[in-house]
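The chain below stands alone, shown as structure tokens; this is the form predicted on its own.
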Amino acid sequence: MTNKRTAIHVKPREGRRARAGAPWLFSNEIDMTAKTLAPGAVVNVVGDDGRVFGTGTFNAKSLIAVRLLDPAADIVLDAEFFAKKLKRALALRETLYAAPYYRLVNAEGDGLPGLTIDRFADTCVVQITTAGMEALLEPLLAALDETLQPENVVLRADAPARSLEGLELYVRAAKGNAGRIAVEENGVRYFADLEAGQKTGWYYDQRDNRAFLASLTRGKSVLDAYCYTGGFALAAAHAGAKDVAGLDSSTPALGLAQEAAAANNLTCKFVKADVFEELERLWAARESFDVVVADPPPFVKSKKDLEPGAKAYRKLARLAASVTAPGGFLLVASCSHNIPLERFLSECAAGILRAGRSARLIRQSGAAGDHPTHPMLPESAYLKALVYTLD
């Protein structure tokens, strides 16, 4: 089946990383001829020397103006497509876990760029952040219906990105209630909040860092420096921990991980605060942790962040070093994108440095395998974790 549509031309020369297999094609390096069609209109890609570079999604409005979700034209986006596309996905992390809770879906790592889902048994919650994936909702929707048969159904539309594609912001379930849910991860038993909590609830991506830094925990102390909901700090309590604190600025965070901690029987002690003022006061009380993880939210939101946001990093490290125990772990970690592993290293090791310690990395390692990524988009691996000892 075919169904002629609108061809958006790259320029001679242009191209160079979708030519290689990249799925975007950026404003600069297509004719924009065709900038009148509606945000997020389906169309072919063609190279000026007639090349088909597929079937994709095209936005004027936003820098990365198509976004390729198949390498033939005239593919139908239809709910058939989508449900090939959300079984391949499933295949692999049914491969990977025994239980339903991973991310189903993580963008252009399968093949579906402005997607991502994250799948909490029988909840499933959708995040769309491109105008091309917000017109194909009711196909995606009807596909996911047909593979899960999810008896929820929560639509996070409230990423910041999607205002770069000049959508609304809105939450809302699309299908039974969108609301608080229980996660398992590790032997743990979790709290999210999918309709107010941040991102989709709950942060996947670090499920094999926690179960790494608590493989480490038996009979230490611990403490986890924007702990959110719990996440390193209770498994580090489940695995033996004798001594656990949590530190987060946000109220309704730790209170989901206070019900976590009563929910598994686990004793941990959740602070309110500024993490930086934390540490700052913990550090003149010379108090010390055998274990201390450092995974605070992006610091780096945009390029022109990159300067502050990477002094922010060096100061964390300095911080949560000068709180490490000699023989101790310490844990830093960046979800920003926008800061490349190379910098980060650096910041880290600079922060640790101005402590007045010493320290081996013995581990560097990003997202769990439930968030794959597409081979030509290296900068989309934005989780860096690295792992040190102390002296």
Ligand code: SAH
Contents of the next structure:
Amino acid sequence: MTNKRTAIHVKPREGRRARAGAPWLFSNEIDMTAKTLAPGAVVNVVGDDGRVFGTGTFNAKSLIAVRLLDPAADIVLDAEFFAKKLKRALALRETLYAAPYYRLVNAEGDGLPGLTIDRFADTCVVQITTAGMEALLEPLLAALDETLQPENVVLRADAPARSLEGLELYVRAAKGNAGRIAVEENGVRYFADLEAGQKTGWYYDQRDNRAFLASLTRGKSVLDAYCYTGGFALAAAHAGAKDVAGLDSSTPALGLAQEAAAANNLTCKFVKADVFEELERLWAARESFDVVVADPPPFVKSKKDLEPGAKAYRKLARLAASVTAPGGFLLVASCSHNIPLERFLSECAAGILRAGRSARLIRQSGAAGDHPTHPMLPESAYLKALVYTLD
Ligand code: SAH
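Same protein, different state: after the form predicted on its own, show the form predicted together with S-adenosyl-L-homocysteine.
Full complex below, order starting with the chain above.
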């Protein structure tokens, strides 16, 4: 005999997005009499008309109070459940990539809200951002072991989003050890620090954009602003760029970039600098580059930052365009999901115009295929990358 699972009731005529297939219910859409449930409790979700929304996890502390994991009620979220989801996620990546370096799980996009897993061969970095997923850590890790038998599993439970769910922050190895590893991408060997690096240690999302940008750089000079551990810069150098410089404010990231340059026998100059200040200086000195990349940290961290953040993107596009040579290429990226694509496009256009340049937009893209999005959550496709050629 099992105990009957708590049912969460969707209010009459509420839950419009969930009725259309989205995996979220907001706290104002449901009957919150269940708010005494432990954060992350597994629940059934039903409508007033008896309609079943499915099995989900509940957290009264979060605005997104329910996250659905399955369209049927009473689904047991055990290791078997997770193994099925992980195998489905793995099958997609094995189709996309020849080598075992990719984002293995992209949260709602892979049917697992609150969970991302980046795979670096036999090491997995697990990032959990919801109380629901945190409470399911044990069956999840058992399923990961069964599916991939990784040697090392690192828990990066230090994303700021965890505080919205009332979760503590920590970083630890659940298996083996964490630390520095090599990443292979587009024929280049990079290094990442999985414990102390940003996010999971490596940005797989830019993989296809790095490859495209690199294809434009043979024999060219390249400036990679916000280079982190050398993602774009080394891809360009590997593709035959003749003069490559990277800028970043993080000393450890620049150290890994430099080491990766040496490991690949490539020559790149990595400089510690504030990008806005350095671009102003280069502009004043009338220096320019054939190809410029500007891939900054998120300028719009929350909805209320939209106006100042949008202005910062405009300024960045202006300064980056100012140091792009005539006939050159400029890539500007945003990883803020709080700025819509249309707005980002118009700010970049305004910045380039303000620099006195005319441009053609030649490519508009997002994250690579290992970052699937739930079709009903288009806003979770946070990454936008625009490539222009400038006269
Ligand atoms: N392009 C990189 C990812 C960039 S992430 C890649 O392909 O992997 C954003 C980077 O901006 C981080 O490395 C961070 O250290 C750096 N950063 C943040 N603020 C900065 C500033 N004011 N000046 C220079 N770098 C900055």
